[in-house]
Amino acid sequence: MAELRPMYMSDLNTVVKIIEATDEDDAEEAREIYQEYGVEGQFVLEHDNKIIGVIGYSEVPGTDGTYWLSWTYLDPAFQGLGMGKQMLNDLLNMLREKNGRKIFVKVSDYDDPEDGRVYERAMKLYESVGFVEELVGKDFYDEGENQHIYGLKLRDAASDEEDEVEIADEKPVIRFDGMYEIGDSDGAYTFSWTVKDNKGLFEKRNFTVEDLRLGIDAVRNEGGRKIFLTFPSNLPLIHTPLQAAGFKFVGRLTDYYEKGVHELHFTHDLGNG
């Protein structure tokens, strides 16, 4: 019987080989992330004392029990036997015991010329345990390669009350302080920013359309093709400058930060000016 156990750094090479069997780029990125940030929250699946799978999670800071599923791969020799589903369910049960509220996972729809849609099996696995597609980021990873984000509630209706909640709007001071290319993408960028609760006497409250256009021009100068931004749903001042600068609303991740506070996604296509 296969059992899930915590991953150790001594497992690194074996885990990377398992990931590499499906996605060489993911394997390279996983090695770098494991080495830089460690393996807390990461697990391996063992069968007859042999590592045959890897799975893990990361908690989103500042949220009420929100998690992202990290690299989830199974040795191809053991696929189709129900072990991937067992591995995923075991992890989800761990998060339920931690009183986790919701978990999300990102999946590419990359269509390989020889192997077809290499992540279609993963999508079906997530759907089989209750994940629901909440958002599609068109051309996120590359032209023609979209990002699909699935979400799953970890608490049942009894423990996570389904009554409507009243969420107050917030108007913090938001300042952009940089930009960077999104990992594992080709030419997709986002902005970084700082947030503070109070503003100075003559300080503007929110970023402006001029701020956004400066960022757009900077990304264009770097050869970027698209910009993706996300914001909490309870920030009313963001919408006017985003719309004026040409950003389009893509969709939302429901109850991302807490119940009633969603993550709103926006994109700007630099090919369209």
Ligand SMILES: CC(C)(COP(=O)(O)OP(=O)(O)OC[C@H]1O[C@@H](n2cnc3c(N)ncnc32)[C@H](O)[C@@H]1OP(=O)(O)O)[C@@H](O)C(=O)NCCC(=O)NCCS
Given for the second form:
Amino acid sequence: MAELRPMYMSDLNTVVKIIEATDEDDAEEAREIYQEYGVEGQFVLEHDNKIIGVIGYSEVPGTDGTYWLSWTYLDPAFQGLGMGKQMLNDLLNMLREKNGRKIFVKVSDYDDPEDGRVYERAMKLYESVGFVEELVGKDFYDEGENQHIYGLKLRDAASDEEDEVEIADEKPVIRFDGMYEIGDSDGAYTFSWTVKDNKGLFEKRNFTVEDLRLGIDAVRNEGGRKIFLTFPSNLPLIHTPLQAAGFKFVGRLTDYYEKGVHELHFTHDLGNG
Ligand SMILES: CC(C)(COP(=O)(O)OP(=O)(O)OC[C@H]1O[C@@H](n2cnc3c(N)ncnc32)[C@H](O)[C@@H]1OP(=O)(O)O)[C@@H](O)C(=O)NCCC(=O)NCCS
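With the form predicted alone in hand, show me what the form predicted in complex with the ligand looks like.
Starting with the chain above, the whole complex follows.
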């Protein structure tokens, strides 16, 4: 019998080794993330007192019960036996008990010259418990390596479906305050932005096409390939400048923030592939 228990910092090396067996880069990144953000919401799968897998979740602050699935890896000796599905279902049930509303997971379609599509089994696993692909970020991780985002409703949809929600548009002042390369990508950048509550004399202006062009030039100077930006769906003022600066709509994560407020994804291709 294999069982989930909360992960502790003392499990770090064992967990990183399990991830390393599939992907060395992921293992390094996972170590950094566990060290920086801690292991709350992370679980290990124990079999005969030995750790054979890892799984977890992180809640998105400011949303109505939205989660991301964290690193999900099994020791290769135990793959293909139904244990991955069992630990995922156990985790989803924990979130249902916490009244979680929706969970998302990102998967790469990396096609390894020797090992083929390494994450194919993971995609099948997510689909087998009800996850549905909501968007594909083309060339997100690298040229030819796309990001697939799957979503799953955690709450019984029946009552939810009938609730008509009216979402009002919001027009806050949004300004960019940074630019950085997306952690697990090669040459994909994003801008960070803040909402200015204090609408002082110099803070009245929303971001403009010029602001976007400055950001695009900065990414180009860094040798970036692509820019990915995400915004809530109830901000009508963002569309005109994004379009004018050459951003294209990629797709949306449905009900990401709350029912009726989606996360819209946009991309700009710099042609530096
Ligand atoms: C992904 C992973 C956790 C799945 O766990 P697992 O125990 O191997 O998978 P399971 O035996 O529970 O099978 C789950 C589903 O995967 C599919 N599957 C199983 N074996 C498969 C195979 N050889 N090829 C393709 N799909 C397969 C099946 O659809 C199965 O669902 P079903 O039982 O309804 O038919 C595990 O294989 C793993 O750690 N893989 C490497 C790391 C990884 O890809 N992590 C995800 C990062 S996003």
